[in-house]
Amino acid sequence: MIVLAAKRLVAMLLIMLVVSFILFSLFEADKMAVAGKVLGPYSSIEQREIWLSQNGYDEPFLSRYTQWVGGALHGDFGDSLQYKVPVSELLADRLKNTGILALIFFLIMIPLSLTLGVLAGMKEGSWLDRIISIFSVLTTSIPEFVTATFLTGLFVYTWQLLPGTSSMTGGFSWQEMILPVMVLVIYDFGYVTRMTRASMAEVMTSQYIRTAILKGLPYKRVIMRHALRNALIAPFTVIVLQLNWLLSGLVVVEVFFAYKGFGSLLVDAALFGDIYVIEACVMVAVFIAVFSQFISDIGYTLLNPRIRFS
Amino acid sequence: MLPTTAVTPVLECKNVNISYYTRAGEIPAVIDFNLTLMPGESMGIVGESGCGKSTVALAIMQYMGKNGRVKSGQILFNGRDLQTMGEDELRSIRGSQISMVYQEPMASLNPSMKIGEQLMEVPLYHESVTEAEAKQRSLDMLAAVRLPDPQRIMDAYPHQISGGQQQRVVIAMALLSKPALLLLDEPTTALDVTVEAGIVQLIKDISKQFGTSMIYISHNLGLILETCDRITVMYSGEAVEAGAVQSVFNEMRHPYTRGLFASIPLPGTNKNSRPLVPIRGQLPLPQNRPQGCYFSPRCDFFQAGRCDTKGGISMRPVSDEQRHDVRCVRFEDIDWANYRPIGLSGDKVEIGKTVLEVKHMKKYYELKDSSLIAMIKGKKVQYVKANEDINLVAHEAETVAIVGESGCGKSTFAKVLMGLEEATEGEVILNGLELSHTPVQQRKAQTVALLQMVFQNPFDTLNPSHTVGSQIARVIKKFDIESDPDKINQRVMELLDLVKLPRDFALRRPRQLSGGQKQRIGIARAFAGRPSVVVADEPVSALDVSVQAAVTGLLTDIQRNLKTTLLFISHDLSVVRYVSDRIVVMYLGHIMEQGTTDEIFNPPYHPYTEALLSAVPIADTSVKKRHIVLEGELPSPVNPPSGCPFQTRCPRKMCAICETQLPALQHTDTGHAIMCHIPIAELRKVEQVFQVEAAN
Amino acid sequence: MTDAVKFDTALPAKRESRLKRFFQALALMRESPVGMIGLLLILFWVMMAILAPFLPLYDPNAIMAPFQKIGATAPDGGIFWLGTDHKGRDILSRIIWGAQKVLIWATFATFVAYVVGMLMGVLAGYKGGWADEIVSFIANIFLSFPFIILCIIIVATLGASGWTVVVAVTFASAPQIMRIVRGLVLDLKTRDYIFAAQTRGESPWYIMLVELLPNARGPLIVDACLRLGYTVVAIATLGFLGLGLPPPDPDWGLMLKEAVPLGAFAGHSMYLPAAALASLILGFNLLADGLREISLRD
């Protein structure tokens, strides 16, 4: 168990290292391009060269890379080209906002989709199952920004109930949170619901559930004690891995509603060519993704006695 | 037998019809089924796959799934119709008055709950007992099913104990509420032979000790004979013969029952004097059942006008016997005494020169141990000794059987031979060519062609994406037997003739073939390159009994005609006895005994062979068998015992020497070899395992 | 229950041509109404895409009268069936040409991703050992990027174009396809027919391509269908973020990006591309669902 965790941890660090190297090569291997991004497209070659030597770019590529990694480990990613402030300050603020959005989303999505999934999977083929299944296919099929478009159309333009942007310029506002969270939940709950349903349905047709029923146990006991524990192992991993999915979704939703989060920061940076911000954002995103993979692997092992003891 | 008057039967099925309702329409699974089970009686239901025997069990439990339904008839439990009961009432009966033991113990236990909790549930929910009392009763019951250390078992998860122990837990669970009726659905099919013997013994003792009525469902007639008072033989959804075990086994009335018995190799059968007789044809699909008697297309006594009447055939009692019924219009007319069906040919073939020689072959697998302890100790690699010092010679036209239970190394041995694995040490010499270190890709096409294989699982043996013909043709092309497309095609046709399948099968895809037909194609494929050695890995164990005989017969016929050497890998000593000239008995990677078939089946025995022989269920009342039930579980090959590999379970274990020292092989003058510390002279004194009485 | 399935009985033999089998497979779709709806939605858009050059449409980039309502009369006397956008371009024309564009790029990108992913998956699954370690590690690196973020990086480095989309989708999807194929192969390679092929000395590539892959096609067809849907989403999302196929050519994502802020005046210019996009992706998802349902049945 501990060995497994240690192995996973090493693999995780290795991936982070490789990703950081690829990223650094992509954005900073060509020094002149970097200088061009910083000083603008109309800067002269001489200006660029002066800037490069002033900022330590004359050193060999590998030593620049190690310095960059060293800085990144201390949270120093340089200054944003667009906002002229340290990237770390910018990022901390944006991550906090995204964290709030993600937290509210998870608090609503998890209970909702687990309940619906279990209900649907309990009696495969029942009318409840069919309704839940069709509903979740429909909602998952439609991309976030399309859902956002329709919701904005209705709640903002037609009924004028909610604000159309969530930039929170006047401080935190629950009203501005409603649409982003709603879009995320609608887009995402279907997937987890379907996973839970499939897992539950599989468990319900398993032989040990037959054993439990033919032991004469009450239906409630069969579901609560025999089925749920086994059925929820798969959705657990899915939910943790959702973090990775969610990041994609967040990018779109934040841009759509102009929410000042991590995703909109990344897209702005990409459009502006703010390479230090892109680097920092991607490293954070990859860290979250890899770390959630780690948690899901460990959690799966802990939840599954068959693996835990072998 | 108990008197049938006045006492209410525990279970009575009256004209039960069960159907499954699918998209294709209604599929009758069980037709006109009748059964009467008196208190304390045990009834065996026997039949091949698809005969409806498990459906009967599930109908008794009233657990038919979404699309199954009892269409008509009554299922009376203690006189009350289960059909009319509500969910609550059924729940109170299930698990307390009727309980069930399943085929796959691992799948039947909840993987994420401790065994203790799964057991305690039964008394807790059926009788209002305290937690402590439930616990005590569970412990007692675990001891009653002879599990060692019940306390440890209670705290274990199902995957932490062996398959045999799991099945004992399931049996304990079924008995906890002292049920009136116990249903056993193929309870030992998933287990090894020696483990099976232990469970069968336990089941027999239970029915004595608790007086529980039992329904024992199996495809194995031998098991039914050992465990039951009465038997019902089913065929294609119908009971075709029912009666007391002794009377049915002594005088079978239905042609199908006869056919079933004639197609299993019993100690009395013999290639020359009493050959196996396969049942011709195959089981009809439910929607293609013939009119009248369902068995008629496969029956030698079919009479047009009598056997194919509209409206089916009903069960009729045998006049001079009690409670013996037969579903055949002609059973009184059939003259069994003068019935001489064509059996499998068994002409003795001259055994030729040495073809295959294996000398001191060893195969070790490395196993990376990633546990923390191993890391600290720095000992990261463990070896699994899959094959240890294998010596074997096989001659032209000879059949050598390799027998053993799971983990004995027989499949590894086959892989090394085929060149899929490299031997760790030793030599494998085929026609004078040393092959043990030449993987199959580096062998010449001609060499590869010389050594081919027939596989176990008919559903896996053919690639579902390609036609049967193209798969055989590929072999012919690959081995450079022919290169001209017409000639290849010609050869494919010849091979289909060889395995007695119609030529138009070449265009079929595997899913359009039955299991037996697929296995025939597998045989055709193995013989396509004119091999000198064919390795057959359990070629018939996944097939139905009546099909087994035909496929076994076909394989040995071809082999004898082509003078091929056959290595027949099997766990089933009855089949092995029938087909092989010599037998090699393996246990945990070692050869324990090897000799001619006669030598293996007669003393001196290796103690393991002796136990293996006695564990084989025999469906013949004229055979008396000694019962030896091995203690303990099959050790894992990863962690084998010290000294003699068999010492942990050996009933003849002597003293310390067995635990510390690997015994040497003892040879007799004839080449019979036994690996045991007990001197051969001593082993010679042991009584025969089977005693065949004069046939009646 | 299982009793009814295990008969030792053969089905009648039929010689089937490939075409006939294709139509039989299509006929199977009738048994899944959900899949049928999906198929119809996809066929509709495919027809539109194919017919785009032959339909009497305005040039999708021609700037005419802005903010025209649905069914308004065009300056040249024709009709703007679906109105015009803020720049005065015909929405119907832009949606249909947009369909063609997104379908071509999505199909092409998915195809490339599949070729790469399948080869990686078969190699990793069948060879095992070091090949598996290396391929899986590479896959894990790309899987550790959230999909859109990987696309953003690639677009940020290579610049926005159709080819960039292909590259992005390949990098993002191929590792996932690799994982699926690897899993299928790990299961399939223990089958006896693979052993049979090995024991007759077939080369690894023959086994991988002829013996293994054809048997993995069932789940892969379902996945390919879903993945086409994802790729359409990805292309549209990139368009919406302003990182997709470059303007002024019609792109559904870009159309939405431009229309949403003006939704208050011209709802239709926002709802219509949104509906087009939703219906196409829904089509792929429903078809995949139907295919899965049918493949599980038999």
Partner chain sequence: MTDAVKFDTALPAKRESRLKRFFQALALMRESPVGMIGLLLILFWVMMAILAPFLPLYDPNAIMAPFQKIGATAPDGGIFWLGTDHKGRDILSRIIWGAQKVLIWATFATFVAYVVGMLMGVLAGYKGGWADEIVSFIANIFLSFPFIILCIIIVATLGASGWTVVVAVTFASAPQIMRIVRGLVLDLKTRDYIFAAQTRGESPWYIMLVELLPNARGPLIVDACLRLGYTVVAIATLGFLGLGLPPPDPDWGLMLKEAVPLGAFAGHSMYLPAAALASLILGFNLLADGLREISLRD
The other form holds:
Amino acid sequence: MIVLAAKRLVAMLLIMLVVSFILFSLFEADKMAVAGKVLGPYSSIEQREIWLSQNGYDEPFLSRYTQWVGGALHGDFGDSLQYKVPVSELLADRLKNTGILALIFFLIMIPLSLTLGVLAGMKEGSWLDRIISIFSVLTTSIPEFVTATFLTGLFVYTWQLLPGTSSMTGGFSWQEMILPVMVLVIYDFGYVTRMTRASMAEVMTSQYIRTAILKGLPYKRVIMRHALRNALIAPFTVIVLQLNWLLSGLVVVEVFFAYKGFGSLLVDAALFGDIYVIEACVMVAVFIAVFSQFISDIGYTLLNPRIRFS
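Next block: the form predicted on its own, after the form predicted in complex with the partner chain:
Nothing else is written out below except the one chain.
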């Protein structure tokens, strides 16, 4: 297990290193373009050259990349061109807001998906299984912006029960969190439900479950002690990997509802051309992606004895 974790950790670090080099090459290989972004399109060549000299851009490319990596490891990505504050402070605040949204989403989505998936898998082919499966496929096939538009029209304009934006201008508000969380849950719970349902249905047809039932063990005990443990191995991996999907889904939801989180920050930086914020956001996204894969591999190995012993 320790060897596996070490290998995965090394692979994670190598992936981040390669991505950081490609990212730095794309945004900062052209020094004059960087100076133009910072000083504005109407700055002169002389002004740009002075700025480049003052900010260490006269050094070789690899030297600048090494310094950038060192600064990134210490949380120093420079100052935002748009907001005129350190990128680390801006990013920390936005990540906190996104973390709150993601936490509420997972607290609702995980119990809902697992419960519906287990119920459907226990009675494969029943009317309950068909209803859950159809509803899961239907919700997963509808994009987030369509769901957001429909729910906004229903809860904001028709029934006038909820606010249409989640900018939190007056402080944290539970009412403003409802619509973003609903959109994320509606879109994502169906995928996890179908994975749980498929895993549960496969476990229910296995020989040891049939043997336990034929021996006269109570059905509830068979489900709780024998079936659930093995049925939840595959959904665990899927749930952890949902962190990758959540980043793309959050971009749509946060922009739609004007929620000041990581996704909306990335979109604003891309539209404004704030290269230092874009670099920081991309590295955070890559870290979340590779770290979730690391947790998924280790968790799956711990839950599945066959993988562990092999």
